[in-house]
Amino acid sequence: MSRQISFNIFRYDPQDGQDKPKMERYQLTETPGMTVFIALNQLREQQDPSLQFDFVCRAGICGSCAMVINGFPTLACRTLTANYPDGEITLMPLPGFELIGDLSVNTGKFMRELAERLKLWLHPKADDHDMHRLENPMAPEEAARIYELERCVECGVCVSACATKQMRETFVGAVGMMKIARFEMDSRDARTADDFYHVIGNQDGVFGCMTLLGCQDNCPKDLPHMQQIAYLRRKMAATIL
């Protein structure tokens, strides 16, 4: 049978003066396959279209409705209703952005900041900008090492999860260090290793990660955030011998 469900959101926007932070509850009737993204939509066309939430799609590949779910910072779309059996959810923004408003936050701010902060592009060895030349080739086993980085939906969630970046705001976090290992593995990458260590070889890079797990546990994609991180550890570390 159908069961109640209860959500407590926080409510607040800070385009608002007279608004202040708060808690509302909200009761819905589950049904079977319920995601906290469906719940939310539901709750939104049927009792409160003042609620702001993010979304793009509901297949997991955007990243766009990241929030904290009873602590634990999750894509809404591949949360199960069904996951929390006294019927209790509770949502809260995704901490470390910006607040748009309720639990909307501006990734994409903090995102493109990240990439023109550690450039985050392709630095070409060669100047030929001949747009007819072949592409050079690339080695299967080297192309499958890059799209597993490149798996990232920038959602935010591992920079929420993260106590080093909650503590400083400096720290480029995961996110940053997975799209550095990127491009530091791509052979048509002109940077060197010593390149990368003016970017993230100190306490705001590398070598400021605390190891807690926290992007590890938490990353919707399963991403190898500790592997990669140690990997450009020991690139650093030897760059500095």
The other form holds:
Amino acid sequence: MSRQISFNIFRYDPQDGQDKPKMERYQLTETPGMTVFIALNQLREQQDPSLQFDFVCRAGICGSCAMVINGFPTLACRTLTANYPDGEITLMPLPGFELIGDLSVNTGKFMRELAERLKLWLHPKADDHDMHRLENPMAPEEAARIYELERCVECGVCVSACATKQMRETFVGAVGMMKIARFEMDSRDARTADDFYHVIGNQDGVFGCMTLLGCQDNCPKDLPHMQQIAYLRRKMAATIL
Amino acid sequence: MSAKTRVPTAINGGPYGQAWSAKADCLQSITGLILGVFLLFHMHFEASILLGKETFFHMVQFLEGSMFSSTDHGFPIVTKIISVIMLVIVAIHAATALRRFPTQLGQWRAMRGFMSSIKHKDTQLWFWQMITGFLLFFLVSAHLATMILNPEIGPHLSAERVYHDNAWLLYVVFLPIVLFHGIVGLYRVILKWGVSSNRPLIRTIAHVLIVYLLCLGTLSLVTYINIGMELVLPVQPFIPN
Ligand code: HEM
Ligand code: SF4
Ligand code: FES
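Give me the form predicted in complex with the partner chain now, not the form predicted alone.
After this comes the whole thing, all chains and molecules, with the earlier chain placed first.
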């Protein structure tokens, strides 16, 4: 099997004042097991060294290579070109992030700002500051529940897949809520539901979510956004009762 | 140490937790739920005309409180009162749902831009729910205005309204719009609060309900039109055997 496949790739360099956004077309010969990530590297090596895109791990772990592939935001390194029978693949950068160039967006900056805004780190309990003390053991079920949410690779897909987020810049988005849910269920964290209410109990937080479920349907790690956001919604609504 | 998280950031000036957000979200869902469940009952009551004029007549009398009346007849004022209550509920629902509307041109463009670049079913569903919600604003008002000003319901009086007063024109448009909006709304409410997370099942039920109610409603409407065509003017109220 060695068919020709075509790529329509978004090209734009925001650093270059003269440049205008455009789509460029490339062709290459498909190889067995080819992913979009492999194809992009080949295009850059053999056809166009100026092509910009991100990757680190090529194994769905680092979350760098997310882009919109034929209308679905996902990880390029986990998408086989063979999934597209007509051999036509359109690549767009993730919407909603600062564009670095072509397919490369600054998700890192977004994730950092989000973490600072929502305080996405463990806030230990008052009696828990002695670093020489042995940590309390954690029930395996709790550890498993936390681990389930820790699998997030911060790829930004859920942010791009959310029309609410695209409409309202200040909306925290699914990844922020997933991380809040992660600390909410952590018995070591001192914050109470009331504390979290101050961060996400508003139109920019869980009550701004319109349950469009773009996050749930596109997350490459299959994180349970729908359940977690519903859980936070109930929890946050209960604080005003 | 304090684990309070109420720290303003550049993105969001805070204070954050707004009790109003939670209340609005609850109110929107509760009113939506009441309206949706009301719709399910309403469709069936009104479809009792399919079982004959006699059945419909007695059902109307019963719902209008005939058991509290010395004659066999109920009180049309009941219809009037319920219509006023429904109007209030719709007003609350519309006011709280209005939070979700893309109120600025930029938001509308972001929504449309999103939908043209990212394919996502539930987002499209929401978009149409918003459009139908907007239309319902007028349709529900028109429907309830009739019921408040002119609350006489009966096999002949209703048929007269549908056929001779041309109310069928309203209902032909109203029926599919309210069914789509209401049933998709119920689907969303269930997922939004995590009543169930079996999304495929809820979706299937929603599909079946829409098709079923559309058939039921259309059949009932056709029946009223047929009865209306047979009536001689001026229309006499139906007299049961
Ligand atoms: C009168 C004008 C109406 C307007 C303007 C309106 C508007 C809306 C909008 C925009 C939503 C989406 C809100 C969201 O995504 O959170 C919504 C949700 C909903 N609507 Fe309506 N609607 C109206 C009437 C109705 C009627 C008559 C029914 C019942 C048949 C209904 C049932 C629902 C339900 C169940 C929801 C889901 C609530 C939720 O997501 O929290 N609506 N409505
Ligand atoms: S929750 Fe899923 S889609 Fe969102 S950033 Fe994490 S891994 Fe990506
Ligand atoms: S390159 Fe690391 S997730 Fe794709």
